[in-house]
Partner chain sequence: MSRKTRIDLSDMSRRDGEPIGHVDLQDLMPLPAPLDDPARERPWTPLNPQARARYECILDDTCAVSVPKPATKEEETELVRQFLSGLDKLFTRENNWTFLQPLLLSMEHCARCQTCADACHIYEASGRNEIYRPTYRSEIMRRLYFKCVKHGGMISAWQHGDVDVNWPMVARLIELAYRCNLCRRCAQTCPIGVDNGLIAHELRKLFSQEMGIAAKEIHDTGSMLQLKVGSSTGMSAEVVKDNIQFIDEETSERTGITVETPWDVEGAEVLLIHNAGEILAWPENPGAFALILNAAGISWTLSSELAGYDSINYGLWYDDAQFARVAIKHAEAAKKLKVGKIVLGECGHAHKALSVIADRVLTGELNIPRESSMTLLRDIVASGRLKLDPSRNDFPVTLHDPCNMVRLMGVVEPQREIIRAICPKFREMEPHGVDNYCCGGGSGFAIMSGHNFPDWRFHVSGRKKLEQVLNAFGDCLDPSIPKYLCAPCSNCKGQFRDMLAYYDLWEKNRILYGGLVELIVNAMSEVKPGFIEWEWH
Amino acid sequence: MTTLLYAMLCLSAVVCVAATVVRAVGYARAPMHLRWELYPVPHEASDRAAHGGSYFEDSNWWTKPPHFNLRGELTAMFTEMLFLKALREFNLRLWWRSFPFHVGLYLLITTVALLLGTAVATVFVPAWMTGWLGRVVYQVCRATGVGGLVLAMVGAAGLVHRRLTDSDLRMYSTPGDIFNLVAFLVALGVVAAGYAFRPAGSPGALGIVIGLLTWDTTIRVPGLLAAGLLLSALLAAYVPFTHMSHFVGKYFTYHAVRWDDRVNRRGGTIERTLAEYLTYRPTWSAPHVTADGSRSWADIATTNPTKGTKR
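Where the form is predicted in complex with the partner chain, the structure of this chain alone:
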């Protein structure tokens, strides 16, 4: 039984990471698109970013050195990631539910990372973990774990409730959307219950992680906790296949679309990339496009459909 649990935990982690990477690589490999930025762009000079301005506000802007306000971009990124700034600003009622849910998940991810780190340290440098450091880490893990479970469950319950009771949200929610939130609620609920009601003497979270790391199949994980861990692992593997993987998408929608104001300079890399795209042969069927599968974008763009086509 323990072996099966370990195997499922490992397999789910692999699937989760692999599917996330495949998704991210897919977006990263998509062709560079035409510019489509949306202001404010936070890496603009801070005086301009404040009102949403761009370098186009300077005359002869192409003669000025390029400017990248890294601090502005990082601030915008982290306030969005950590505090869900846009949701707070534009949809406060949902933010009250979504924010605890996300913070809960961040705390749970932190807990898993801490447990893994602690387990590695316990196995390889046990002396570190026997003293005060071990006690501190234990308390931190407990706090992040319990806090994460509570917040994520409260948030998920709030989100399910809102999806079912708000007529706008209900109309656009698919069965899958409801299932996803309920799945979080159930998986985390079972973990919480399994942890809270585990029999005395049974392994705790760290014990299980150490057991997994050393593949110690003699450990007896209580049934309810094992079920919770299993459900959570399956959920983690499932998330990258759904729109809940927006943690990946969001990186690209912000960095590669909304904030992508890179200038195409003569002889630069953008121009070289475009040169390749202009050789693509589209097959659009409307006659005015004059695409027949053999003509390139360069041919099409230099064809005047009102003056006869250059075939």
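Here we have the form predicted in complex with the partner chain; I need the corresponding form predicted alone.
Next comes a single chain, given without company.
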């Protein structure tokens, strides 16, 4: 049983990482997006970003070197990643449910990282973990783990309730949306119950991680806790194949779409890329586009769809 649990934990981790990388590479290789012209762009100069301006406000802007406000972009990224800033501004009722769910997941990821680091230190430099440092790390792991489980489950339950009771959101909710949130509730709930009700003397989270690291199959993991860990591992491997992997797409949505304000210079990379795109022969089912695979983008873009003549 312990060997099977170790094998599933390792396999799920490999699948999760590999699927996430494949998805990220797919996004990175996707065709260039049409420019949105949405402002403010946070890597603009701070005085311009404050009122939604851009370098286009300068006269002869094309003759001046580009300005990149790294501090502004990093600030925007971290406030969005950590506090879901956009959701809070535009949908506060949903933010109250989504924020604890995401913070709970962040804490659980932090807990796993701390446990792995502590296990490595315990195995290879045990002297480090026998004193006050070991006691502090143990308490931090316990606080982040328990806090993460509680917040993630409360948030997931709130999101399920919101999707089932809000008339506006319900029309966008599919059975898959509900299944994914319930899967988090079940997996994390079983882990919490398995940890809270494990028999005295049975290994805790750190003991199991050390056992995994040393492949110690003599450890007897309680059945309920093992079931919770197994469900959580399967969930981690499943998430990159669903739309809940938006944590990957969000980076590209911001950097390759919303904030991509690069200048399209004559003879530059953007011009060459777009020139290639105009030779593509798309096939769309929408009849008004007349994209049946026989006409290029250049033909379609220069034809009046209501008259069938070139503009």
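It should be emphasised that the depicted structure is a prediction, and the values quoted were computed from it without experimental measurement. Positions refer to the first chain, counted from 1. Take the two forms, find the largest set of C-alpha atoms that superpose within 1.5 Å, and that set is the rigid core.
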- prompt: Is A298 among the residues whose Cα moves by 2 Å or more between these two forms after superposition of the rigid core?
  reply: yes
